[in-house]
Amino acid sequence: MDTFSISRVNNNEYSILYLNGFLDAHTAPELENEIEKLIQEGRFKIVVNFNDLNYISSAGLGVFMGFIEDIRKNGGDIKMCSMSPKIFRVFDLLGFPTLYDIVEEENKAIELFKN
């Protein structure tokens, strides 16, 4: 079975999640649980990293449309980076380049929220 694992790193503002792996119906709710965890320590500002995301299914995706509404009704947003073109042409295909910023490098993402 592929396996599916996520670390976060808190600095002041923000939150960084590094996805690895296979994102499907199996593992999404282990990203709903990390993103709840982190909306209920109020930290909105989110980057999450893609760099070793091999797979990701509607069910991934999903769960970043769950949860947008509230983090950007507090003031935050959801940031991601690092796609590889497999993983960035799926997110592309369902038009999220035009609901978040998608940015090529971790650096660019918390840039962002600097502005």
Given for the second form:
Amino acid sequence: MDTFSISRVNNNEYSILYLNGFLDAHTAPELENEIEKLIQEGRFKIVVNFNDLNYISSAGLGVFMGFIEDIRKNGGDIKMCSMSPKIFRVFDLLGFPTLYDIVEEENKAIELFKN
Amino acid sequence: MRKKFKRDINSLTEIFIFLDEFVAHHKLDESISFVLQLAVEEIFTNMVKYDVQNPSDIDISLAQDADQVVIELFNPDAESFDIHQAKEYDPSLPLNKREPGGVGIHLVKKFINKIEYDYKDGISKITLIKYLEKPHV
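Same protein, different state: after the form predicted alone, show the form predicted together with the partner chain.
The next block holds the full complex; its first chain is the one shown before.
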């Protein structure tokens, strides 16, 4: 099995989080900490790239649900991109496509912040 | 295959290794592996979260026959909680109407073909059955 890691790229307007590996109940606090840091820094426009994420459970999804209202109240959002079909299926089963913008490519997610 | 795991979220790493060994031994494909990981994690973490003070380990048993994988999770010294009685999670609700809890069980019900519950002598047992697709000839 894989471990979990996050890397971040900051642009003037937005930040991109790259998730890698296994996002489960054991590793979800790492994502929680990273999003908390973004909020503390006043960076509310967040793109999350799932290209290298191999696994997600309800604990990982819960992190996105936990922060989204706070982020949107501050004029930001979480845009999601580059999910494999199995990762997208988990999000889809929980109705996420009606709550979040989920797009195929990173540049499309970034474009959504510019519109 | 059967193994005991400490009642702790940190046991997940060891559980995933156990599942990987089972998947490799039975040459199961990646999509089945994903479902087993998700279903076992969700049920195991529920058993941990809702009975933190219980010192007993949780037993996980894995078996495969021709067309299905059978997973059993044994939760000793536990209160009876039939997974079928859990409140249904409604994924069509807007965010502000969603209540916490029930997400993991909702996913298990979607990915697993059959779920059985049994409670006997203080042991709460959840059986998860995942059907395997027969290879096309």
